[in-house]
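What follows is one chain in structure tokens, specifically the form predicted on its own.
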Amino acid sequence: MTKANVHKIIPFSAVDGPGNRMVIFLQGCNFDCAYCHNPETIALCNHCAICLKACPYDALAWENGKVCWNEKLCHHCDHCIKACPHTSSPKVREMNIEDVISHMEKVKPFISGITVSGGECTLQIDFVKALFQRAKEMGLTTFLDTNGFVSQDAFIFLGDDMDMAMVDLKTWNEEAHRELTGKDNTLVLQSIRYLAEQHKLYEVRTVIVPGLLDNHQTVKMVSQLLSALDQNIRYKLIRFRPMGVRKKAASLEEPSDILMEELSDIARNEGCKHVIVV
């Protein structure tokens, strides 16, 4: 039976797509992203059993060689992850297909559709599209929610089953990307394009991250490509907050009004129809 790391899932989301959508977190990620706002996503636990003594609500047990969460007992105060020296979490849940079945069919008459995302839900392709059909089967739209550092061949294998896809788009030059989340953006664009050609692409998205990168360019060179791609594909323009984001990244500025505003007038200027800020 499929299986898949589940980070966790939201019943409710107005932000992840069209509608109210439920969102299904994947574990596990191939970005290493400097100021990366969930790092607890990135790797599986090692069961390492440093997190036990952090949890004060006795949530965590060690058995049978494993860290063990209980999820009646937790309190989501996440001290077990501030103590993970992997920055990992103890609270992913291994489910099959039916597990989450399970869960969308408590919500299906108040949501529209599904949407995975990550950590890089693509690493457990096979577990996204049975998943996928089975949502297809119950009346509810399928999307993705990708780095894009992936093959041409997930999309392909994904098939009618996926409905469409959002794409983190990181930094346009190539050399950035590959300092801020340790691989280069080739594969992204190639997600981008091809799945645009595909009528499949819903929206692109660009954190904004003063003193970081060069957001100018970024944002000049992604609408230029849509635009020529398809100016009804959204460009969403995501404000960096220092909330929950690495140590290193915690010093980092959020950008001002007047800079979000100049870029996504950057962005209309340069024929993207739909901008949004957010």
Given for the second form:
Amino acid sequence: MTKANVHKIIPFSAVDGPGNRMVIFLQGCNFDCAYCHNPETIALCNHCAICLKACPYDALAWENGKVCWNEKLCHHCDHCIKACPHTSSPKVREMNIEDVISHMEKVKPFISGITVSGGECTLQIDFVKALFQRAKEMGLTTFLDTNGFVSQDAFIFLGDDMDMAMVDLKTWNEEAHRELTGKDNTLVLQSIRYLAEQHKLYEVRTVIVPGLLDNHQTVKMVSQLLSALDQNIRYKLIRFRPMGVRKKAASLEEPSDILMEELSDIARNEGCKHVIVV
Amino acid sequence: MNNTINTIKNQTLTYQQKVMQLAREAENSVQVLDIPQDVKEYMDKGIICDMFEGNAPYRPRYILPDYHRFMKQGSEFLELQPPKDIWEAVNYLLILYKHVPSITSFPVFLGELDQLLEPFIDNEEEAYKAIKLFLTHIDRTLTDSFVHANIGPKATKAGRLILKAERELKNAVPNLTLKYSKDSEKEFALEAITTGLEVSKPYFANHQMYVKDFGEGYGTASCYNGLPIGGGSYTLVRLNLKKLAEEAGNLEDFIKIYIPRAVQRMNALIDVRIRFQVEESGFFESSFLVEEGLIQQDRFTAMFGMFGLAQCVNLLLNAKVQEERYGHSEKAMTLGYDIVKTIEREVNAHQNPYCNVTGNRFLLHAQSGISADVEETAGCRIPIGEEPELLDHILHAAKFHPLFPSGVSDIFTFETTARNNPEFILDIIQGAMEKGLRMFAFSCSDNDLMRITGYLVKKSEMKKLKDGNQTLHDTVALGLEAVEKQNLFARRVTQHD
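Would you mind giving the form predicted in complex with its partner chain, to go alongside the form predicted on its own above?
Next comes the full complex, this chain leading.
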């Protein structure tokens, strides 16, 4: 039975693809972005038990050499996540397909489909494929939210079980990308091109972080690329917000409305028809 | 006399609002209803409330004229021929509206506007101008947020123009309902959602559910009241379930003794009010609306309202912590459901010969509260500030909505980012209706227009009144009182990720 490490599941989302979608966040990421808004999704729990002391509600226990999370007692104060020195969370669950399906059954009448996100969900691609197949049988659409750092083979493997994908392009400059994420962006750009050719690229996203990245260059170049590939691909510009980020990123500046407006104008002028600012 | 002189000297009331207030004073200076002593006792205790309908009901509370018939035949009394173009259509409707009685003297139902106007839409540009003027005229002269228009379920040119005009005008009046079914065109529904995220209307009404209860000839009037077109409701009386539970003290007595007793007293009051209207007031013998077939007495019914179910259930279960309370516990939901079903059974055991259209029975109504309510939550809603996550909130509401044919609603507030994804809301509405939701009210957290209980008031107008200025719409005062007493700004806003 295929299993996955699931960070969390939210029943309703307005921002992870078309319509209302249930989103399954898988744990673990191969990027380590300085400004990551959900750093607790990056690593797997190593059961160091440091978080145990941080929980004010006795929702964490030490059993058989492992940290165990009691959902019923949890107040979601996230003190455990703040205490974790390993960019992880004790609330990650190992789930099989049926566990996730039972969540989907409850919300099925209310959603267009599901989106699998992360972390980086393609790290657990067997699970994603199996889940998408089941979702399709339920009449739901299947979207993938990925950082794009994955071989083309992964998308070929998913085939038509995946309807469309959303890819992050964090920065155009290769050096800056390596510095920010720890990895090259060549593969990311390949993914974008490949998915667009397959008509499976729903959206590209860029987080705007003034003072850290050359946002103007990235937006301009991505927009040129997208409008050459297909002008109808959505380009979403996301404001950096210091909520939830690690200490080193907390002092980074938030972009102004004027900057967001300026960047979305650039994207439109380069030919993108659907530019969204959030 | 004191009230009269106070009304006359009140500088925050417009002239028209004074005239209406003075008419109410005059009506209430007579005692013509033979209300039984035990009913009076419950009224004095606040367990039964007649919603300030007045002491001498000389017209039904809610009238839903058959405007289709009017458009076909014109009106002899009003000396109007059937309209031939869009300008005549909107003007004649405006003329008729001013002759439709209610307890506020403003019409609570303006008709299925899109269907009424669709035959006259030739040139869309001209029609849009006519519709905008029509809607502005309504907002500025029918100055009461209980004035309610319907559109749908099918997409029409007129329907689209009305939605477009609503987005542009951002008026509080009229209240608006889209009759929505799975067969409604998706693009039309999405346009209605885009409109709702700007101006907090239209409601989405579960067309399929209403048709099952009433047949095709229903309308949504006033706050969110489903009633037969060509008739309406004589009266709305409401039962305060919290106060009744306090009086009963325990669950067993509440179910076995107090519900049957309270329902019997409610029925008696409704009977008295209907009897006066039908047999003594002369309304049905003298109104040209009856004479010309726009309403028929045998299309009228009465509404049995209730409110404060949340407090009633919490009290009877002695539920203190959130997990045990109404809106959060299965047990509380089941008890709430059983209470309403018990009331329904008792109400249906009673017959009134003047409610032919609903099998001589009264219709249950989840009353949305009045501005003066402090301790009781509207109808069967979950108290403000205690609402669970959206999905649980909807599933809870959907359990109760089928029980209230003459109206029930829950209000859902979304963050502004929902504007980027109207399909998100449509998916939720579809799921909600599949699960049994009757009436879906939604808005965006930053809208100026705010849904108070069922009606809309502008936040900016409430501020104006609070600063001591006159406001055009009489419902601004009700909205302000409700906002201040009921903590309405604390409604849960759904986050989207």
